[in-house]
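Just one chain is shown here, as structure tokens, and it is the form predicted alone.
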Amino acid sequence: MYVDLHCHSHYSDGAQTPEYLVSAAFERGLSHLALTDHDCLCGIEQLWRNAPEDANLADKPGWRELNLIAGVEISCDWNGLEIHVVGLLRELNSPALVTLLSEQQHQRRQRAAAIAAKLDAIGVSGASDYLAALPATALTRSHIADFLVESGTCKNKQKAFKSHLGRRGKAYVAAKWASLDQAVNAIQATGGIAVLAHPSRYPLTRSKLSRLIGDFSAAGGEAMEVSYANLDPIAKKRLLELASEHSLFYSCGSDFHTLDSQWTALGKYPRLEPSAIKNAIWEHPRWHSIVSAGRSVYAPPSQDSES
């Protein structure tokens, strides 16, 4: 089992297509791969609206199969901070679901509105008309960045989270998100899994992340990733240990975003050892039903093809 449950499209901050990831998973030898934009299924519905219907694929020798898997991470509030829940999705057009979704899109586009106008007031415009350019129905706070980048304000990204969309910064807006109840209930209404993003790049002491992870078990969450990209060993064992203490089943995933970040790609996060396997979230008892419910692509043999 070789799966990446956690990557982004240009549907939200991404940079590539949904096809693309298709694309690289097939390279990387995934078997199962879950897109997990923020806040928006669009790219989920444009894989399984051109996944292939003939099943007769699956019966050509050699050919590989690709399992995707209905996803979103959805930015919630807990005590003032930005924490962010993945949703492994049975069905994607729950009410539930569908209305907190377009509520979070639309506090994201108010959001970003704002920013607009706080730039236009010091003297940097154009961000509106680059926003609406994009590609993206998720627009995050990088899109602007990327916009601070490219219109030559800023050096890169970093410096302009920092001058600009940072909470000192000269633009920043403060978000209105969903809370950890909200999230979690959502995604359980369309029979999935939640499951709690990346925990180790919250700026919590060792207490508050662990508070953080009880309160996410407490509402309902199941799940939690202990493994991903630029994860060093000692903070993975002490990811797989607050997991385990709280009986939550183990997620991985890249956190893939754009080819420009050298120390990430699709599929690419320290494997689980063998004995953390058993509680992996593949082990999950709805996680069959989960992907049944998706769709499958299949690929030619390839040489070269990465496992």
Ligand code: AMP
Contents of the next structure:
Amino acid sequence: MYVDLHCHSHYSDGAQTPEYLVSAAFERGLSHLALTDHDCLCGIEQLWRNAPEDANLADKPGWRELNLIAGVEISCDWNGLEIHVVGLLRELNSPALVTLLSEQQHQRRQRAAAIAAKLDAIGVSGASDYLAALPATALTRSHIADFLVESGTCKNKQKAFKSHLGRRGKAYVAAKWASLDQAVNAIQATGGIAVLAHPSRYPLTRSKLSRLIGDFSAAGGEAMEVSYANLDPIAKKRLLELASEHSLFYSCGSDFHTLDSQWTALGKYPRLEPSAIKNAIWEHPRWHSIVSAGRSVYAPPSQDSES
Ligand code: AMP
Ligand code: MN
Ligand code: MN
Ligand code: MN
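Instead of the form predicted alone shown above, give the structure for the form predicted together with the named molecule, please.
Below, the chain from earlier opens the complete complex, with every other chain and molecule after it.
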């Protein structure tokens, strides 16, 4: 079992196509991949649409199977803080989820337009045209940070967030995100599992983080990420403790966005220790129904295994 349950394509703020992610997943030897674009499903819809009907692996000695799980990463508001909830979904056409995501995408378009207007007002023009030319269905501040770097306004993305796009930035605009309850309910309505994303990345004290996890669990959240890129061993141990205290299953994923980042690659995160496997998300009672509702894609034996 080698899963990556958190990554992005160019339909949100990733740089790559969904098809690229599939080939990278094969290269890495993953067994399960969940594409979890911000507030949109078009990447996974495309992969599912183009996945072959069931292939009989018995006819294909040495061929490898990759399970494609439908996923999404929903931005939520929790007491004024932006929290991300990953959904591992059983189906794509559930009305509650479709309605919620279309509202989130609307919020994203409105916020992007408002940020572009603020940039215009301080003499940085061209953001709207830049955004309009992107393949993204979910517009993010990450795209606008790219624009600020490419237009020579900011040195790098970190600086673009600090000076322009972050809470104290010149062009900051808040968005009205779904509540934790709304996001978790919409995920569960598909038969899916709600996963609290990258808990150590929120600007929260230990006790506030514990309160967030309690609220997430009370809303019906059933899992949380305990392993992802750039997580140090002490933080990981703390997350395992918090997840256990709140009886949440453990999820893992790279949060891969782009090849430009030296720190992330698809499938790259500290693997769960054998003692943690009993609480891994693939032990969740609905895991198999989620995987079997997904699609599989296949690849011939790799060069290495032939030799
Ligand atoms: P949004 O969901 O529109 O607020 O955009 C947030 C996205 O921007 C996140 O998912 C990250 O991929 C990216 N991001 C957030 N903060 C930073 C940062 N300081 N530097 C680079 N990328 C960031
Ligand atoms: Mn992102
Ligand atoms: Mn996130
Ligand atoms: Mn993410």
